[in-house]
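Heads up, the chain below is alone and in the form predicted on its own; it's given as structure tokens.
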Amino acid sequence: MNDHYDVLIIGGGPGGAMAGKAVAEAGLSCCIIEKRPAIGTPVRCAEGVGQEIYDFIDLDPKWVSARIQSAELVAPNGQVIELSSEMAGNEVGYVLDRKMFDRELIWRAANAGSDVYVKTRAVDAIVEDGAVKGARVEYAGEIRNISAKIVIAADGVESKFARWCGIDTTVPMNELETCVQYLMTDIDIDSSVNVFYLGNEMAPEGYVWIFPKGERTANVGIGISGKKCKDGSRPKDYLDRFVQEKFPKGKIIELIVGGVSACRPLRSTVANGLMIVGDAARVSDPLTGGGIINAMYTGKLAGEVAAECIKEGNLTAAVLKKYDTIWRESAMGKGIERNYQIKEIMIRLSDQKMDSILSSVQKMDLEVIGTKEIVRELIKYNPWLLKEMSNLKKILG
């Protein structure tokens, strides 16, 4: 490990790996550190991605656990709404093997020239004269300083590094989805369909998911609002009741827990000498919780902008702001804001109104599928939405 790099990246997930590859391909020195002893483990994700994954990488079949052809929504009253691939959008695509996928991304960053160190933890930021200059890290039992022209924080939803740099990264409790997931086998599922269960009794301000991982195997999980957690009503309590009802003979072979932000992104994802990507920047989808693609996009973009700014010799927030502006104005950035507004509407709905909305989905016959078109169709069948939810005007523009 060197004492200085052009770019130091905190976190070896998809965002950090994509950033490292972009920096190294630009001919700059780069180091990626990951606090865990192995890349890709433990998996803290439902592992689903949409077709847009091909914007970043050609999928090798060995990274894919299941090819998803359609999705089903199960309403609070038990009604099943089947969504075609056109209607389901990003909910069709692939369920990955994240252990293999994440390692492949890191290998590509390493092959491009990035140094990679696992079981290496950032313990503080080095800040001088209002600018981030590197990090203090714990490596092989020793604390050492690594200086860098730019640090990219890709350390996930827990994101300590940006906070050490003076940025408020707090996720309000009511906008933190607390999640539990089982990897289950010996269960009866359709291995080509993602299934989502909705309703306040099933998963308050969240949902239960079944993401196939192959024949008779799936990620079965739940995310609920942190403000709904209490004794007897923790995510695991809800999930255990669901599993007992739906898969009483299924076998649980893995258990993971974690959190997903359902808030707006950070007000700024740059500072002097600092860029923030992926879940650390709070760019996971506030409606679905999906974050793999957004992390890859922001990581790649941050790496490219960092390399450009280093070559120009200007590392101020004003110049790095280019990264922040580009992603906010992108389809991803606009989608995050739109889905945040929709999420704010959905969490206030009673189960009865949720049933009404989901029932109307089956009546839709849309030539162009998009969020605005779907919302307009929903209002046509549920005019009370426009009267009760003023935020819809923002969504419709």
Given for the second form:
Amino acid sequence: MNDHYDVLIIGGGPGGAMAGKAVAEAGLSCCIIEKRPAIGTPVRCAEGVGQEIYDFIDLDPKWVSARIQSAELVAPNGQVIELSSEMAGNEVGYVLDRKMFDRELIWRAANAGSDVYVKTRAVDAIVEDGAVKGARVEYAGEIRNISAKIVIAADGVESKFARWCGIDTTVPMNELETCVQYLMTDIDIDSSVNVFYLGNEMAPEGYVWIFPKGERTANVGIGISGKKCKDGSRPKDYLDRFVQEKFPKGKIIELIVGGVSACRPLRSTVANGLMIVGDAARVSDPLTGGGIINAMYTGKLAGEVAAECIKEGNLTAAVLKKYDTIWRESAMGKGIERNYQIKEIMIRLSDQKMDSILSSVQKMDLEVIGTKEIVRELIKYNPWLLKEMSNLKKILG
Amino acid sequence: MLSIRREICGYCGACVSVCPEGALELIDAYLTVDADRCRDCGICARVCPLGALEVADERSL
Ligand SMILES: Cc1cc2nc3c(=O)[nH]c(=O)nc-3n(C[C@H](O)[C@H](O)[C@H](O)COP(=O)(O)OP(=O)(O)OC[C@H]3O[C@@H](n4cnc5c(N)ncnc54)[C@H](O)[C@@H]3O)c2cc1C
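Just the form predicted on its own so far, so send over the form predicted in complex with the partner chain.
Next comes the full complex, this chain leading.
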């Protein structure tokens, strides 16, 4: 490990890996540090992604567990709505194997020339004259100072690095989805369909998911609002009830826990010498909880902008701001804001109201399966929604 | 006082993200609390997916 790098990246998830690859490809020196002893494990994810994955990488069966052809929404009253893509035979998404996928991304960063250190933890930020200058790092039981022109904080939901730099990254309790998931096998599922269960009895301010991982195997999980979580009604309690009823004979071969933020992104994702990406920047989707693609997108973009700014020799927040502006104006940035507002509406709906909205449709053929398309389709059958929820129209643009 | 039940904790970091004081730290496979910073607010105990955290004297939330 060198004492100095052009860019130091905290965290070896998809955000950090994509940033590292972009910086190294621009010909600058770069180091990714990851506090866990292995990249990609333990998994904290349901591993579902949409077609946007193609914007970043070509699919490889090595890290694709299942190819998804349609989705099912199960209303609180049990009614099933089938969502499929108009284009026959089209895949609408994938369930990844993140143990392999995250490794692949890190391998690509390393191959591009980035250094990578595992079991190496940032313990503090080095801040001088109001600018981030590096990190204090614990490596093999020793604390070292690593200086860098720019630090990219890609440290996931915990997001401590930005906090050490003076940025409040606290997720409000009611906007933290607290999750438990079982990787289950020997269960009756359709291995090409993602299933989502809605309802306050099932998963208050969240949902239960079944994401196939292959034949008779799936990620079966739940996320609920932190506000709804307490002794006796923790996500594990809800999930155990669900599994007991739905898959009483299934076998649980992995326990996965985690939190995902459903708040708005940080007000600023840059400071002097600092850029914040992925979950650390709170850019996971507030409605779905999806954050893999958003972390990859912001990571890559931050790496590119960091390299540009270093070559130009200006590392102030005002210049790095370009990164912040680009992602906010991107389809991802706009989608986050839209889905935040849809979430705010959804969590206020009673089960009865949700049932009545969903009862209007049995099947949706959509061009692409996305929240915007689903909401649009629901409004077609429930025009009163627009009147009652006046800002829906604005949200959908 | 916050107590961490290591036999239940899944070291996922959900608690770290909601701590307003930055008092929690996940060191790879175990969670630590900085007793000087922790104000026993109990938010971490509320959101824990597994129920691994407990504040002896939880303030009303
Ligand atoms: C239960 C659950 C289900 C989910 N399901 C989906 C899904 O189906 N689809 C989807 O798109 N998203 C899903 N997500 C969200 C998704 O997992 C995240 O958005 C994604 O992993 C974010 O990537 P990242 O690179 O920002 O952070 P992470 O992947 O969390 O990587 C951050 C890394 O930083 C490391 N780190 C932290 N602090 C330090 C430090 N001080 N020093 C060194 N390293 C550090 C961590 O160990 C970690 O490896 C889910 C999340 C949860 C919890």
